[in-house]
Each structure stands twice: as structure tokens, then as C-alpha cells.
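Read the single chain below, which is given as C-alpha cells and is the form predicted alone.
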Amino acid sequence: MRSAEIVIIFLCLPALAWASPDPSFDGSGKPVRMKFPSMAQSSSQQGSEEDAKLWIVAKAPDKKARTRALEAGLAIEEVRGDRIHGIASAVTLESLEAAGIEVESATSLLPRMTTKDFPADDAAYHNVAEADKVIRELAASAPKLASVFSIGNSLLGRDILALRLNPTARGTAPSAKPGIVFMATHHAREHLSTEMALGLAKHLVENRAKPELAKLLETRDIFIIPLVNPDGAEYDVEGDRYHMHRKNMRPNGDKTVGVDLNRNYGYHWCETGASSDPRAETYCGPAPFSEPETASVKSFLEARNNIKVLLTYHTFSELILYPWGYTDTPISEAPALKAYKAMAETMAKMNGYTPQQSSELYTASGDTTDWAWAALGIYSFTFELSPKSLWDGGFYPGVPAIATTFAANLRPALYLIGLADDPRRASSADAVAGEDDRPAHANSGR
């Protein structure tokens, strides 16, 4: 690819500034401006290689052209028409080439910060230590109910922690209860997924008194795991900047650092829509489970065969994803296919998201939900929150989309509690919200 091919725009914003990039992000010919968070920026600053994050907009007419897209090392966060939007590193543009992706524009995304933490503005969100400690003090709150235990360790020795809530088993104990697992931030820059867990355990257990939660409460086994990836999470909030960083903090031996720990899960690993290249944000590691993350979430699911249902929460773009990812093809069981889209479309209804088999935009191998799936027999979902786009304020919207995105969220996640103990009665009538259910404010980083 010859550089003069490409557009590089370099991004050097002042706090609370807007950005106008060039009107074809859009896609529609229409200008767009772009919202970054609040930052105080200085622009002598270099950042490395492996941090050059940027703001790719490409070519792709069609599915197996988004796939080769992925495998070449691009993360999708969003397709518009015959274009795809996504994230890369500067590396990855001569394998778009070679791959035949024409890329018609690449914007830097490197805004730096003054703080070695969230931005002040957006002091609400929770690093890896604040998660913890809401975690551990929710527990000690409700001791009759709530008990904290670590699923595993992360790569740089984390403890990946669960709060469980069962008022008749404790920790790991074993329990014949319908059980639900909801996690969150397999990738680290998906810091609202964080806080959709962290709201929900919260909802639960300061309410566990209301009668619509007690019943649940005490039927179903609960589990809540808000940090898969805690260094990567840490890692993206560190330093004087936001790093964007999607993958985890395994050193990869050529100076790159990091696993995509949503291509790293064993079921059909990096055959489609994912990378062989450590360079690569889809990088799939050198191995199925190579990483103790996903290593941790796959002995800890194994371990409880009372769990049936399973949400992992991302963001963004406002889609209910389910399997399967590594294929076009649809899930051959018909029952299991009817149930997972009448789930699917309920709770649309409650959020707003669009419902859809994961592969409907790209193909994907090695993710959550299709191991899940195939493996143990769980119903797994992804949710992409909200926003829509990167320019609605992409993977840091601010704090306002705290609220706003557990509000509509909530019910969708006690439907699926609900529906623990048997998810395949949700094809059934008496399991199917109606068309007032959807939320009046209603409005892809897999």
C-alpha cells in the first residue's frame, strides 16, 4: 500500500473539544462530529507503535469481505453500507492490502490524559480496585445472601472476582439451583460493560427484599463476574492517556503486547474472523485458553452444570448477539434455535438492540458464546450496549451513559434470571413480553 494511498489524520484536541473528521466516516456523504471524553492533551507527547491506535474506514461489500477484514487484524466496530469502521494498529494496514480491503481513511486515536486514572469527568466509572471493593462491600451486606470468591488469576496475577448470590450455598459450594452467569470486559477499553455488572449486582441485592427479587433470589443460582480482563482493564485507564486498548497484557515476544480474549475461547479457535498475528487486534494467541482469563472462565463454567444461561456484556453498537459466530449456519437444533430467538426479540423489545445470529454481519471464531454453546449446553448471549457509534462517544460515552444504559438493560437481564430453569419455555406465550415493553428512549465491538 503506497502511503500516499492513505489519509492519517492526527487528532490534537484540547479539553472538551469536538473533532470534524473527514464526511466519508459517515458513510452518507454528510459531515460528522466526533465526541471524545474530557481530556487535557499535550501533543509533544509520542506514543509507541504499539499504542498508534487508529480509526480505520475501508471497503467491504460484503460478509467475507468484513471476515478477511477481521483476520487481517481489524476490530469491526461498525458497518455502514458497503463500509466497514474499526480499530487497528498502523501495522495492520498493509495486511488490509494484502488482503484486498481498500482503506480510504485512517484516523489516529490517541488522546492523551493529565491523570493516571479515569478523566475527572468520568471519576464514576470504576477501575479494577474500585470494582473490588464495591464487590466485596455488596457481599459483606447481605451476608445471608452474597459471598465473594476469585474464579482465577489474570495474566500479571489479578484476582478475577465473582459475586455470588444464593442465600443456601456459599462461594464455590456446589448448588442444584438454576444458575445464570452475567460477565463483563473481556476487552479492556469496554469499560461500560464494567458498570452494566456493577449496576446489576447492586440492583440485586439492595432490593432483594422487593417481592419481584425475592422469588428470584431465593430459586436461582447467580453469578456476576464484572472484570474478565482486569489488567487490560487497569492498562487502558494508566499513564497520561487513554490507550484504547482492546486485548489483554500478555508480551507477545515481538513487542506487541496482547490477546484478543474473545478469539482465545476453544471452539473452532482462529479458523475464521480472527489472527495468527500477535500485531492484530483480533490476535487469537498461540493457543486455545492459552490465557488465564479465559483459562479461569472455562474451568469455572465447566465446574457448575447448573448453569444455563450465560450474558457477556460489550459495547458498543446496541445488538443481542447468539450463536452462532464461526458460521452462517444456524444452530441445528430447532428447539434451541426457536428459544434462542424469542429471547433474542424479547429483549430487543425491552431495549431497543437489534436481535441477530452473531455471524449475520461477519464471521467470528473462538468467542464466548459459541464455546459456551457448543460445549456445555448453556444459552450464552452478547450484548453490544450502547452507544450506536463511535461518534455517540464509541467505547468512552461518559457518565451519563451509566444510567441510560443500565436503564435499559435492567430488564432484560432479570427476563433471563427468569428464565434459568428452563430457557427453552421462552418460546412459549406466557414468556413473551409484548410490544409495551419497549423502553420510549429507545434508539459492533465483539
Ligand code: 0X9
Contents of the next structure:
Amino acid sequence: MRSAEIVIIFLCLPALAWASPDPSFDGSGKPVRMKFPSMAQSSSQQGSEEDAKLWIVAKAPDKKARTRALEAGLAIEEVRGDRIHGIASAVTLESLEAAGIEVESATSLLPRMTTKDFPADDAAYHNVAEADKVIRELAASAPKLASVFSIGNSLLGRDILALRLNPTARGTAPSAKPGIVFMATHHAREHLSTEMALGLAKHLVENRAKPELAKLLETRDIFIIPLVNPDGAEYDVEGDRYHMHRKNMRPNGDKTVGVDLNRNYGYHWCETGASSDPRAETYCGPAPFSEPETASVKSFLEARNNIKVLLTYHTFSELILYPWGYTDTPISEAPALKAYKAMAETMAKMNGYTPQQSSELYTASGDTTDWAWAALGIYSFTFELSPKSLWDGGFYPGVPAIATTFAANLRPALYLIGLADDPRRASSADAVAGEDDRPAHANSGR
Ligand code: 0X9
Ligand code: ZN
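Alt. form predicted in complex with the ligand, vs. the form predicted alone above:
So here's everything in the complex, that chain up top.
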């Protein structure tokens, strides 16, 4: 399919009222709530090219084809049998064709622009200023436990804030206690991941005196970074409208904006499942760690060899992923692999997600977890949070998803905090002391 032949498809499924030309109405005269977000008009200061996103359905019968699609610049969001669904700009259509990927449909997301109420409905989500405020207020409310510092600045100069929970070390002071870091929103539009990080921060601070948490908090060095990509997150909601933005806000000098921060880490950088074309959603940047956001995470982790576990929250698909992502080969250290699998499977029982090696989803290099494991030996996980599918809201699942996602993912977070002293304990019998195998409560009924 060539760009000129893009068909603007209005899906006729009645439940998908957002796909009608005026998404505020379903034809019955009654206003409906869009499941999918409003998109920005091209009036944004970043220019129209960034906003002209397509929802692409293509044939990709195996993982190799999925990786080729990523390399052509498609951000794959769902794998359904032999088809992939994802987001790209129009130019990527040609690259997909050149890569031998058969595109079945390319649906412009622009017709969904006009709904006015969705951002207001989502007011419970925190923008950058609000998220920073939450973090600072939590720290101020528990000065014996919590402190805040900046791990560095984003491209546009925003602080990338970390909340630290450690009663014996504040700010950037060193600590020998076993450390763990939670990160969120490498990808701008994955706002639910920031909510998960904030929810976890709030839970730990507000329940710090409870016996089940007090000992953990006393003995661990916990870092929570809710916004690795604050510039992108801010842009994505600019003007009270969603821009479906993935990358950071680097002007690439060719009218395109952004580097994919989860392709910019330095292990097997840009070798597979990433693109060197700045127009691509999976653009790996001009060099490994070229972006201040990934460079800040790198320095933050390199300066703290007490950090043993890392969890980076993304959305969506409900997956638990562990290295490697750049290759199908499993990690070579047998005891570590056993521990990774045990951790992923235990957490999957808690939240109902699917555990797998990252490359099972697709092979892609330059992500956070491959680098953190390869360079620093940190046990590193990517969670793809809710929803499971685009049809349940995709990147913009609405306010109810905040509470259900937090409820499903609190226990995995506490479990990882518990294991930070020795992650290899995961594969021994005492690892889940205090844990049980109840199915995830928050997922029941889905
Ligand atoms: O592609 C990504 O960066 C992550 N998915 S997302 O939809 N949030 O963009 C998944 C990264 C998993 N890592 C590898 N497969 N290497
Ligand atoms: Zn992501």
C-alpha cells in the first residue's frame, strides 16, 4: 500500500463509536465517550508531521517479520496471531512495503480529533508539574524516610526527579543497602505508567509505619522515577489534547521530533528492531546515550552499585518482560536465568500478566533492561501495563485503569523490593515467604 492510497477506514463496529467521523456522536444523537483519545490538530508548535499518525494493521507471521517492521519504523502495539497492529507516520508505510511487510490497513487517527471531553475526563492523571508536586509533597510529609533529587535534565531542561525512600541516606548520599529502582514513562504517551509509579510512591510513604512495610523500608534503598521523559509527556497532553507521542522532544533537524528512548541505550545499540531514520517511531538516535534522558539514567545507575533490581513500567499489553530483547538466545548464566524466570512467573501469578523473554514479543535492541543487565548486572524487567488491547483504551484507558492497574501491580513491586538483597533467592523455596499464589484480584472478570 502506498501513502497515496491510504484509506481512511471508519470501522463499523458499533462499540467503537470513536471511529465515526464525529466521534462525539454515534449516530443515535446521543453523545458517546470515546474509548480512544482525541488527537491533536496540526496546529501544534511541533508541526503536523508528528501528529499525522496512522493505526496500521499488517501481516507479520513470525518474529523476524515483526522485527523488520520495527526496523521500518513501526511501533508495534499488539501482536494478534499472524498480524501486528501499531502506530507510525505516513512515511513508514513505504518503508514497510520496502521491507516486504504487507500492510492490510492504515487508519488515520486524525478523525478522532474533535471530542472535547476526554482530557477533562482524564484529569485524575498527573501532568509533569502535578507529578513533581506529588513527589515533593510525599517527601515533605515523611522527612525521616523520603527525599527528592534530580537525576539530570531532559533535553528541554526539565528535572528528571527521583523519590528516594531510605531512612539513613538522603538525596544523592551513598548507601550500602540493597537498592531497587522503579521507572516510568520512557515513552511519552504511556501516562498510566507514571500513575503506577506515583501510586507505588504514595502507598509506600503513607503506609510506612505498617509492620509489613516498616522492615522493608528500613532495609532497602528505593528509588522511584515517575517521568524519564517529562518533555514528551508534557507535549503529549499539550493543549488538552493527546498527541499520541512516543519519543522524546529532540528536534532532529528534518522537521521530525524525537528519539525513541527505549532504543537509545548502549547495548547492541540500533542493531535490530530499531531504525536509524529520524522519522521512525523506533528511531534509535544518532549515538548510544545521545539523549540526556537515557544518559541521566545511565549515570544514575552507574553511580549506585547497590542497585540490584530495576523495573521499568511501560504500556500496554499486560506483559512481564526480561532480557534479552536483542536476541532470541536466553541469557547465558544459568542461575540468573532461573531466577529471572522464577521472578517473572511469580509476578505473573500476582498480576495476571504474561511472562516472557523480551525477544519473544519482538527482537529489539537498545532498551533499558538489556543495557542494565549487560552493563551492570541489574535484574531488570519491563512491565507492559494495562490494558491488554487497543480496544480497551490503548494508551489512554481512562481513569478507572489507574486504580485497577495499581491494585494488580502493587504485590509484584513489593515482591521485587523484598528480593533486592539477593534476587537469586527467587528460585529457591524461601523466595516467596509471605507471598502466595492467589490469582491477581484486580484482573478477575476481565
Ligand atoms: O518497544 C518497546 O520499547 C516496548 N514496548 S512499547 O509498546 N511500550 O513501546 C517493549 C520493549 C521490550 N524490549 C524488547 N523487545 N527488546
Ligand atoms: Zn513503552
